[in-house]
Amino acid sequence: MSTPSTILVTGATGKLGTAVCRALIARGLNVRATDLRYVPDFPTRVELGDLRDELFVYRVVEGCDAVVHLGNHPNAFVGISPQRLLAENTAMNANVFQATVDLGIRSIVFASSVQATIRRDRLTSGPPFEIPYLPLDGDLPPNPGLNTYGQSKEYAERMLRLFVAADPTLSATAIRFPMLVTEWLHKRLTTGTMALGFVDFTECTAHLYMEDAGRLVVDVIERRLAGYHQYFPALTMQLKGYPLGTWVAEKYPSAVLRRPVEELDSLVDIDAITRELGWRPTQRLVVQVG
């Protein structure tokens, strides 16, 4: 199948959106970018608009060959109420998905989140996270708990699965992005020695560099695999001074090991992504702990 020629990117001026737009342009694809925010010297023209407005969404989607939907409130700590975050993210997702399908566009890529799958409840006295098995992969069952950001991503994944059930020729891919590493974050985490107590093990230290994230989105667009696909593209940190086997035993004692820990160099299995898309990450965080 031929590569789509005009790609709509929502949330285009954010960190991930910028990386995706640059990667698409580098592959010779035309990008239609939209966001709420104007950014000077952006690599392509940005159409300002609100994805909560379904009429605007139809206008910006029309004429595109594929949609990369990144435009959501970015996490549970953006300064709005949990219920507003859930309602507005869900409205944005429904508007984009419905307009895409109604206008006959056959390819959707959605920025989901690892928080759709790993419970991060802040309102309960129970454990802050649950890891059912290791290594993790794209088939990890949803479990957002009371995190309304995670709930909005999990419901969006369900919407995409329903659209594909109605039309199996549709190409719909949810990418459960982990922590995305910018140049600033890379320097912060790799300069000097980090106290072990400051390492967040909630999501198995899963991470992905921005450039690798942008490249993955382009690979999904170019392959355009029919049906619903769900990926968790990540590596886990290499913690120098704290062997992987030690922290698996200490941090995830109830997780089912699907492979012997001595065979693992990461707690995320990306073999399915490599097999289907030929993609592999090129960078990994290496952190000295002590």
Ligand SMILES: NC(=O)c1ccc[n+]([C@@H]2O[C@H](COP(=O)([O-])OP(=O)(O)OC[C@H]3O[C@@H](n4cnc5c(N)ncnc54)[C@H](O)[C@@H]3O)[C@@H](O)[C@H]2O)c1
Second form
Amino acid sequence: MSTPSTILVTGATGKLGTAVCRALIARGLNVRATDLRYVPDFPTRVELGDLRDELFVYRVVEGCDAVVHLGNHPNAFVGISPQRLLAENTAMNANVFQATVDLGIRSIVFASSVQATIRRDRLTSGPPFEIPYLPLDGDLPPNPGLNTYGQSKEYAERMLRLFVAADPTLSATAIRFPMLVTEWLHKRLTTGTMALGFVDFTECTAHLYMEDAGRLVVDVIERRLAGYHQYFPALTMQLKGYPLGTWVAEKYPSAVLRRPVEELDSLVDIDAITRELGWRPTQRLVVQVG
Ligand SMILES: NC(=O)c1ccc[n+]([C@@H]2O[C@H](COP(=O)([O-])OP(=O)(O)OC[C@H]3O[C@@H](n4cnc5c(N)ncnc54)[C@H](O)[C@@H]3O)[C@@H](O)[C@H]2O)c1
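Right, the form predicted alone is done, so what does the form predicted together with the named molecule look like?
Next comes the full complex, this chain leading.
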């Protein structure tokens, strides 16, 4: 019997990391977990360390078959300055990608973000939102604006593309995650009726449940497609009481419609992901607005 592959997961004890580790273990893969934070009763041993320390990163990456890199400051509201966020995320990403390539590991999955592509630095309470076309997909051009969290993700994607240009046999995938739905968020958004003014339309209400995100990461690892790949795995909310055609016209009047809105059920096209990986999401947020 062959030994199962060992997958390094950075940011392992975080919200997404926990879902990814559980999904990898459920598929019979060995997990090497690393994070700054210890949590009790984690499903596997966690190697504590700081991804800003490049020597630690070489040590923890060595001997793995693939790297799932999730360890970052996860949004612009973590309580540090914008410039420090950009510098530290970029240091973590450069350390992990460089060590992975230097140590001859052929497969990297990175948690990018929709914020690399849709500006959140000029949040307004209404339109126009900067949506270039609908339905959205993984090919959206980068446009983080002044949001340094989004900038850090955009630059990480660029680093991965450059590593693959130097060696096209490498498998590197950036997953542009939307808002990830935890149990807590699910309850908060689906209990009772939500005032329309509280719905955030900036990213077209794109979201993904944590378990579906974990399963996607494992599918990418198992499929191991050579080259650079970029996915936007998301569904948009079903807003009961506010038909899709109405909010497209009201919120995104300048977006180019690539398909008639009557044909759409969600404003994100995930067909390419399903075609390449066989993955599809199993849960969607249904919110009563009024
Ligand atoms: N949650 C979302 O809605 C969302 C959306 C898009 C992208 N993402 C991305 O997914 C990844 C995981 O996000 P999450 O929601 O699980 O956040 P999280 O904060 O729960 O997890 C991030 C983990 O990274 C670790 N970390 C941070 N700095 C570190 C360092 N210097 N060294 C080692 N570990 C460090 C943290 O301790 C934490 O456990 C992040 O890269 C985030 O940017 C998340």
